[in-house]
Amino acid sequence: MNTILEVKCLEKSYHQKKAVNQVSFQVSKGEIVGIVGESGSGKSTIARMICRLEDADQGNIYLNGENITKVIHKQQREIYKHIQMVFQNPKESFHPKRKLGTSILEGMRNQKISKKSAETRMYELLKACELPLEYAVRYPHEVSIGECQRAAIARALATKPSIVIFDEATSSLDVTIQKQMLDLLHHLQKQDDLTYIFISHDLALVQQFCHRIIIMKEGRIVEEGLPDKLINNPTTTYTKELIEAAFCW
């Protein structure tokens, strides 16, 4: 499989405390990689650095072999075309006074896609994400959290990205809606040959959804592997503790 994303020796500190410490991993095209850890383990910080929402202190990030660690301005807009992020709280990720359709269109219009083509794709995405087309003119507060997260997924897919990062994107949903959302993501991933990075504290959920799991603790990767193998044969005490908490063994 072709490597689409490579992270090498990534570091980030806040107030002289390392949030991410010498993190390295690769993601192949079409792969779903789960990053699991407790709050403060550094997983969301890694996501924000990959998306260029934050600068890395040290290390490098490569997208299709190109170093994107320090890109700015117009180059950064090009990164947003290829890498998109879906956040934990969908209603906070939308402008409260903008219609959902307007927010979905924004990324495409920033990429100089014509208004007509962008609107056509917006309606296609609403349909793909199982939302009624009339939701294009609704505001975030007029839809449920689950519906708003579907709109957030549509917005993330609008520019036809290579990689979508989900940062605790299902944690605010109830179990039934969560399953529906994961089924939708699986369908879209296969349909468009997407690559996902799925960040979560829920190891049981990640086992079901991901092809490979990375375990993080205090800014470092402590273990990684195939889901079933990692869960059935953990090599670190920390991973064993996560497994016991997730599966109540």
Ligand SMILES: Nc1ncnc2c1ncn2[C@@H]1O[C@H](COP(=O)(O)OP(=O)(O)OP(=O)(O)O)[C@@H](O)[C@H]1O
Given for the second form:
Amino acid sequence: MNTILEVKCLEKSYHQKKAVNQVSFQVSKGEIVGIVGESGSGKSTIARMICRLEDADQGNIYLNGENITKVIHKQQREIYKHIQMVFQNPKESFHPKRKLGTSILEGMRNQKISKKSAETRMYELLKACELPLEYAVRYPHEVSIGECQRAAIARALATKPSIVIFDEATSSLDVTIQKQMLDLLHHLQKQDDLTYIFISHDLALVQQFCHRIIIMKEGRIVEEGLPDKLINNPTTTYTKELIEAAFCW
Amino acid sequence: MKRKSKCLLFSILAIGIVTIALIAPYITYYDSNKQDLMNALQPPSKEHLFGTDRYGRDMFLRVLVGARCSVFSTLLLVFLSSVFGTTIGMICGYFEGIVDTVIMKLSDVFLSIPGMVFALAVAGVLGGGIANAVFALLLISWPKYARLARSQVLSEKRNTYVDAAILSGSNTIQIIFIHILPNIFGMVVTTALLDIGTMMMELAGLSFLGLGAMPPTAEWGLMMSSGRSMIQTSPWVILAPGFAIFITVSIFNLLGDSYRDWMDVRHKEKGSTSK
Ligand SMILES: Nc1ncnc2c1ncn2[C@@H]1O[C@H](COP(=O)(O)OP(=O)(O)OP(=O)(O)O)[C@@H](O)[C@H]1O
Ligand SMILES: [Mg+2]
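The form predicted together with the ligand is what I need now, so please give it after the form predicted on its own.
Below: every chain and molecule of the assembly, starting with the one above.
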């Protein structure tokens, strides 16, 4: 399988404390990789470093073989044609004074796609994300959290990225909406052969959704493997604890 | 809604003042600087609503015409200092780092000197003239906006919508001025509106001290200054421009207050995500 994203020995410290410590993994094209770990284990920090929202202290990130660890300015904007991210809190991820449509169009407009074709694509995306078209002219405070997250997914897909990172993207949604959202993501993934990095602290959910799971603790990867294998015979006590926590009910 | 109409009322009054300032020189049928010594120091009458000054110039006319110099130089001053200060503050807040430290230390220096004394010194060095007075006050008034904008940007830039904007491929200028600015704009406008009154007083103060507008320009501070020796014999000479300053300052302050109240309400109603 061809590797699309590779992370090598990534490290990041905040106030002398390592939030991410010697993290390495690879992601292949079309794969759905889950990253699971307790709160504060460094999942978001990894996602933010891959998206260049945070500088890595050490290590390298390769996108299609190209080192993007330190890209800035124009080259940095270039990587957002390939990588996009969906954030945990959808309402906060939209500008409060802008219509959802404006935010969805922005990435395409920044890539100099003509207004007309950008709008066409936006309506396609709204439809694909099962949102009524008139939501384009709504403000974030005028839609529900679930709808807002759909709009966020539409925004992330607008510029046709190959990798989408979901940082607890379904955590703020209630269970039925969560299920619908995952179905939608699955469908979109198959349709465009997308690669997902799916961050969550819910092992049960990740087990169903992902092709491969990475388990993190205190900034390190403690275990990695196929969902069923990992859950049926965990090799570390930490994973066992996570499994117990996830499946106790 | 009540707050909105209050804000609207004061905006109309403020616009009224600006309009007077704008058209006064064109609607008056004789020159406000024309002397008529035969009619010097006349008390208010039908013919001269606010009386005349010691050169026989109609005070009502001069107060109207003086609005132009007083109001416009104040508005220009507040506009320049808020735009300049906000821009500097936003850039500092967004990038932080060494440039930020240096500029903020510099603004600390400006803030630590008593404003009027500093303006006096600057205007003294540059010499009189309304432009120099505006410049002097500009130097002491921008740091307030820079501090405000900086602290706002520091908290605003941690919001996820900024990350999302970066991921949409927006460049730094777009992020600062298109994404963040609208969210701190209300705060800046409120500060600027409330600043108009203060600045008008300070500008009038400089003129009063002979460091602002130069005679024979009709400017309220200067008019008060040149009338001060006659306060006992012909009080209208000083009362007319003083009253004009009082009214104008009050209206702009009330406008600032009501605008702030209105913004507060709107903020709460929307349940805006920006903290
Ligand atoms: N901007 C920051 N400044 C200081 N410390 C930070 C910052 N961001 C993250 N950290 C610290 O880094 C560690 C990892 O944080 P991170 O957000 O990556 O965890 P997480 O796995 O995403 O947790 P959660 O499940 O709660 O989202 C935490 O200990 C956190 O306190
Ligand atoms: Mg997180």
